[in-house]
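Only one chain comes next, encoded as C-alpha cells, the form predicted on its own.
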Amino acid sequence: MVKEIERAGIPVVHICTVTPISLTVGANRIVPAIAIPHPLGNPALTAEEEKNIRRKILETALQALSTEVTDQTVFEVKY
C-alpha cells in the first residue's frame, strides 16, 4: 500500500518494527519502531519516558516525510 500511495505522488513514511520487511516490500522512507508488541512505546517505562520515545519517533518520521529520497532510506531514531 505504501508504494501505491507514493505512486500517486503522496510521500509516505513507514514506521515499522521489522525494517527488512519494509525494505522487501519497497517502502521508500522507513522509520524503525520499538518492538512488535509495542511499536511506539514501552509499557515498562514511565508515562513521561514513553512520551519522549513517541515524540522522537514522530519527529524522525516528520523529518523523513520532508526529505527527498531517490532510494529506500532507513532513518535512524535518536533516543
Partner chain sequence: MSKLRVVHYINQFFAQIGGEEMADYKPEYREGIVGPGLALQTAFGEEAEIVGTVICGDSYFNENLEKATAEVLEMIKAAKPDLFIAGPAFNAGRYGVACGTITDAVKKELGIPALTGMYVENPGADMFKSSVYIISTKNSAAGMRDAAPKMAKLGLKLAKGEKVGASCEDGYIPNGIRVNLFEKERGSKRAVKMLLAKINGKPFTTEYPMPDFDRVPPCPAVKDIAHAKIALVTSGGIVPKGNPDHIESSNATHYGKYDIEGVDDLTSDTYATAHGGYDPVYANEDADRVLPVDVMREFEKEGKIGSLYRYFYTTVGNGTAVKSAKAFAAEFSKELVADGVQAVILTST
The other form holds:
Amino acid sequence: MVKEIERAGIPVVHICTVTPISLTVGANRIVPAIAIPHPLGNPALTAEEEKNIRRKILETALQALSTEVTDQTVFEVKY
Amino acid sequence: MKLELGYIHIHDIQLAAASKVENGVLYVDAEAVKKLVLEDEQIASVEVEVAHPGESVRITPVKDVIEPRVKVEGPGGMFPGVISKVDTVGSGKTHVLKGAAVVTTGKIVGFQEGIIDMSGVGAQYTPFSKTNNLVLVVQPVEGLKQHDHEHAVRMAGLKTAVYLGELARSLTPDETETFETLPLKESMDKYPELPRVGYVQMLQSQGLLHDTYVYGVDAKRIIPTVIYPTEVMDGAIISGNCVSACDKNPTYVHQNNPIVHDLFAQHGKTINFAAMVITNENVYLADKERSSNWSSKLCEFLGLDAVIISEEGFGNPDTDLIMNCRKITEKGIKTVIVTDEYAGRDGSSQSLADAHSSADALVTGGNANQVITLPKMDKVIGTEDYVGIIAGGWDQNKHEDGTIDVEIQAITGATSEVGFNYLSAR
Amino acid sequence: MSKLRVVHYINQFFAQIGGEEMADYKPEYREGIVGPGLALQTAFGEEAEIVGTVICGDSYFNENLEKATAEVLEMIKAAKPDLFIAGPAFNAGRYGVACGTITDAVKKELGIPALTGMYVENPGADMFKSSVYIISTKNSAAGMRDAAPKMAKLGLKLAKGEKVGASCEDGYIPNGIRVNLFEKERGSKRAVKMLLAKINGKPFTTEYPMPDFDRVPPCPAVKDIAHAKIALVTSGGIVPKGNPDHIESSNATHYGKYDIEGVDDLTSDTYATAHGGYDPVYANEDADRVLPVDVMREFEKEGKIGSLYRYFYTTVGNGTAVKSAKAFAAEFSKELVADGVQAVILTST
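Form predicted together with its partner chain structure, per the form predicted on its own context:
Let us now look at the entire complex, which starts with that chain.
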C-alpha cells in the first residue's frame, strides 16, 4: 500500500512495528511503532502517558514527512 | 535423554458406560468426561461427540487437537507445568493412544479457529480427518473475557487427553520406538564423523489465540533455549493458538513434531541430530532482534553444522524467520527453512512478507489463500455460524445448498509449517 | 471423438532448410509434420494430429517482428487448430523470442490454447514465462526426446481445458503463479532431504525462490506541514463497530472508507478492529492505539497540521495478498490526490 500511495505522488510515512518488513517492501519514510497489537499505544501505561507516547510518534511522523530523503530512512522516535 | 514411545493402535472410539481400551477400540464414558470438564466454573456446558474418518461430519470452530498419552516410567507426567508438576520429562517410557485425538470446539473466542472435515475435499487438507476424534463442544459462562475463555477451553482439552491417556497405562503396546539425544560432549564423542544437525523451532507468541506454552511458561516470555526433543514428545510444549488454523501447530503436532521424528530417522546414519532450540515470534521489534540473536548464538555455541528452522504463522513472523535464517547462516551454519505462503487466491502475489538471499533452501506447506468448496455435511459438531468470520472465510461464503467456500487457511493443519502435511506449492 | 488439430511452429534450421545463411527465410506453411514434429506426433499418439507446420527464419521473424507475427498468425488461423505448439527452441535465443512472441499472439489474439518450450536461460523464457506456458527443456536439441512428451501432455491438457498442475508437475518454467500440489513425502521429510543435500554440497531445488522487490523513489517532503491536509490510512483493520462492510479478518478482498468528521476520539463503543492476525483486545479497547484520530485532532487544533482529511481508509493486512493491497491503495490514492491530500500517515500492526 505504502508504495502505491507514494507512486500516486503523495509523500507517505509508514508507522509500523516491524521496520524490517517495511524496509523490505519499500517504504521510504518509516517511523517505528510500539508493538503489533498496539502500534501507537501501550496499555501498560496510564491514559495520559499513553497519549503522550502517541503524540511523540506522530510528531516524529510529521517531521519525517517534512524531511527530504533520497533513500529509505527510519526516523527514530525520541521518548 | 532416552524415551521409549509405546503405541497402542486405536481404530475406533465409542461412547460407553465405562472408559477403557479393548481390542483397539477406545470406549469413553461421556459423563465422566463432562464431570471432569465442568470442574472449571468458567465452563457453562460441554457436550461430548465422536467423529470417525470418512464420516459426513464437520468439526468447527476447532481450537486445539491433542493426542492422549501417559507417562508410565521416568520422571514427571504429561503436560508438565500445566497439568502435571514441572518435573523434567522426556525420559523413560510413554504410552500413546495412536489414532485417537481430543478436539476442542465451541463458541468462538476471536475471529479464529479452524475446520476439520472428516470426509470430502476438505478432509484431504487436514491431517485430523485420519484420526478418530473425541470432540468436546465447550461453552463458556456468560460474559467470560476472551483470554479466560481461551484458557478454559485449552485446559478442558488437556485434562480430557490426560484422562484418556491414563487408560493406556497398564496396556502392552502394539509397537515401540526409542529416541535418544546425548549430552553435548558424549554426542560429539559418539559420532565424530557425522555432521551435527539442529532443529530451531519458532513458537507462535503474538498474543490471544497466538500463544504457546513451554513447561507452562508463555513462550513470549522466554529467551531462546535448548530442549531435548523427547521432552516435546511428553507434552513440554502445548498450543494456545489456532489462527490461521492452517499453519498453527495444535498440541498434537508438538507431541508428534514431524521434523523431530524425521531428523531422528537419520540420526546416527547420515547425521548426528544433536540439539533442538526453541525460540519465539513476538510483537516487539526488539524482541525479534534479541531472540534471533540468541538463537543464532546458541546454534554457534552448540557447534552445529546445519539446522532446519520452522516458522509458525505468517506476516510479521516471516521477519523472525528471515532474521533467524540470515543470522544463523552468517555463523557459517547451513540452513533449510520451512514455512507456508500467502500468494493470493490466484497465486500471483508475493508469498512471504520478508525475504533474504540466505533463504535459498525453503520447503513450503503450500499457498494458504487457495480457495476450495467444502460440501454440505450431514452433521456439524460445534457450529457453522462462524465460517464467514474465521480467518480464511468471508461474508456470505456459505451457499444455500449448504456448501461453503473457504481459503484453506481455515482448515486445521492444511499448510503445516513443521511439515506435518503433504501439501506444497510451486 | 475426432483427433485434436495441432499446428506446429519451427525455424529454418529445424525444418532442415539451412543454418544461419537461411535465417532470412520467409514464413511458409506446409501440410503435416516437419522435422521435430515427428517426436511430438509420437507423444500425442491417437489423441491429436499435427495438421500443419509453419516454418520461419529466425532473423526474418526478429527483424520484422510485427509483420512476421501477422503473417504467421494468418497461416495458423487458416489451419483452424485446437492447439498450437512452438519449438522447442532449447537455448537458441532468437528462436526462443520468436516462439514466445508467436505463442503469446496465438493465445491472446486467436484465443487458441498454445504453448512452447525452451531452456530456462533462453532470453525468450524471461520475456514470456509469465504470459504463456513454456516447457522447461535441456539446452540443446538432444533434449527433444525428453521435451516432446511433456509438451504433448500439457498441450492436451490446455486443448481440453483441463486444470494445469504446479510447474514441477507439468514441467513448465515457473510463471510466478503459485499452484498447490500434494507431494509424496511430507514437508518435514522434504526439509531433511534438502538439508542433507545442502550439507553434502549436492544440488537441491528450493520450493520457493526469494523474490525481488520493486522500489518507488521517495516523494519530495511536505514544505509546510502546518497547513497541509493529511490523511490517515491503516492496515490494522480499524472499522466502525460491527464491521458494516464485512472486511475479512484475513486476506481482505476490499477496503473501507469511513467519515470521521466531528469524531475527536475513537472509543470502544464506536470502533473496533476486524484484523484476525493479532490480539484484538487492545485495539478494541481504544482504536486510537492503531488509528490515532485523537492526537491528530489535537494537532489540528494546535496548528501543527493544516487539517485531518475527513475520511480514513482501512483494510486488514493479515494474510492479504500484496497484489490486493496494491490495488486498494492505487484506487484510493486517486481519491486522495483529487481531494488535495498532501501527505499520508499509514499505520500498520
